[in-house]
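The chain below stands alone and is given as structure tokens, in the form predicted on its own.
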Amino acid sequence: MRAIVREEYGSPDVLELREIEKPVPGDGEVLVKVHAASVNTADLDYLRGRPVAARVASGISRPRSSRIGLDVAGRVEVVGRDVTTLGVGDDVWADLFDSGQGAFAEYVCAPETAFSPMPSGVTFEQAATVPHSGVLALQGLLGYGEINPGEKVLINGAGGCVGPFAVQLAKSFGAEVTGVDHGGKLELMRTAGADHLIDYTNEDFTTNGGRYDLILDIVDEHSVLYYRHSLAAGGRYVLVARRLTGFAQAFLVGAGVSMTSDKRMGTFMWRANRRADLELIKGLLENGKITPIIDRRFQLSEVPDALRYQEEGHARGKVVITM
């Protein structure tokens, strides 16, 4: 089989399109035919190395594992032995961040407890940009209690991975949410339903007067401190950290703010994969409520492309690959 490879810490140019053996599931493990995977800024970090404390897990001087690629859509080819979930042509999806990655290859083998059914009328590609950027958006919305309608909801950088399926989120929460990105994005977030958009480029949400029960922060540029002014009395603030200094920090002086003021201020612990998140977005993509947005499409052998289109900001909406 195909698959995207690498030996070491970098760019996209130490990927490499190679033929590998197919895997054989073991007990408990299911086989699956990709048919679809995308693209997320957590393959960029991973592929790079970064945050350098990461390398413990993933490997200190080189990678521990050749194989890259978390969102997944296929399905199921063969099963192992004891496998009683899942069976032969079930269409799955899954982010396979805890389950040794590679997405991006023809097949892929992991417990059949990484797979979740894929919802109905959603194509493989819709299905999978969701796993990963929708989870870790439900979660950071909902990371300092529930969302109630009619709250006022920012979603900062609402254009990139995530920030879209934030939108559509809160929106379905009875949210009214404003959107804030560069102006190369408003029209994104427009399509993801925002009510309001702010160009940072023009304006500051944080000196204009607005006030937000919740503000997500997928940035990560400054600190927490930064956007207290902008919270409603009794209001939330949740980093989605992606810098080990914006988790500290948020850990540490969002819990001083939240001991001393209404206001809560922080972080939360991001759970991969979470079965009971998947089944609740799941409902939503299936009523309607949420719709993957997908900006551009890229073969197996592309893959390096894909990844570069991401990291250099030009992505609006998901980047999927297909095979």
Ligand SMILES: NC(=O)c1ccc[n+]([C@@H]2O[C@H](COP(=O)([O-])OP(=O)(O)OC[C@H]3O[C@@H](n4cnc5c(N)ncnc54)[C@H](OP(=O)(O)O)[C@@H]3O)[C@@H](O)[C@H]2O)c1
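Give me the form predicted together with this ligand now, not the form predicted on its own.
Just the single chain follows, nothing else.
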């Protein structure tokens, strides 16, 4: 089978399309024929080994696994012994973060527990955009409690991979949503359903007098204290941390703010591929409350170009790899 592999950290230039042996599922594993995968900013982190947090997860000096790619949607082709929840022909999706990655390939083999049944009524391409970024958006939004209808929610960095899902999820909970990103992403945030748009290159939302019940920060650029005065009484701030230092300051400084005021600020422990979250998102996809926004499709042999396209900031929606 054909797969994208790499032996070292680096730019998309270190990636190669190689013919490798098709895996045979062991006990409790399934072999899935990949129909689509998608690109996440996190793939670039694991490709480059930057920030440091990426090396903690995937190997300090060299990547532990040569395979890459988190998000996948496909059809079960072979089931190993003792597989009880999936059968041949089932359509499934997964974030392969905990299962050795490898979505950029014709087949993936992983424990059956890595995969869940795909939502009905969505294409493989649409499904492949969701597991990583959709779950991250959901866990971030609900990091400090449920969102009540009518609450004002601001998504900082709403035009990336996670942001459009965060906008749509917050809208599905009945929130009034403000999306913040640069001018080139305004149309994307509008399409996702944001009620208000802020171009951060023209306007600083922390000084314009706006107050929000929830700020989801996907940018990780400033201390939590920078955002404190943009929270309404009882408001929450949740950081989707990119850097270990960002995580640490949000955890520690946020705990200080939370203990000494009526506001809750901090970060959350991400759990990749959590079944309950995928189930909730599946329901929202099936009833049309969420619609994945796809910008562009690339073939498997074009994965390096797809990653460059993402890294250079051209993407206006998810970038999909088709087989």
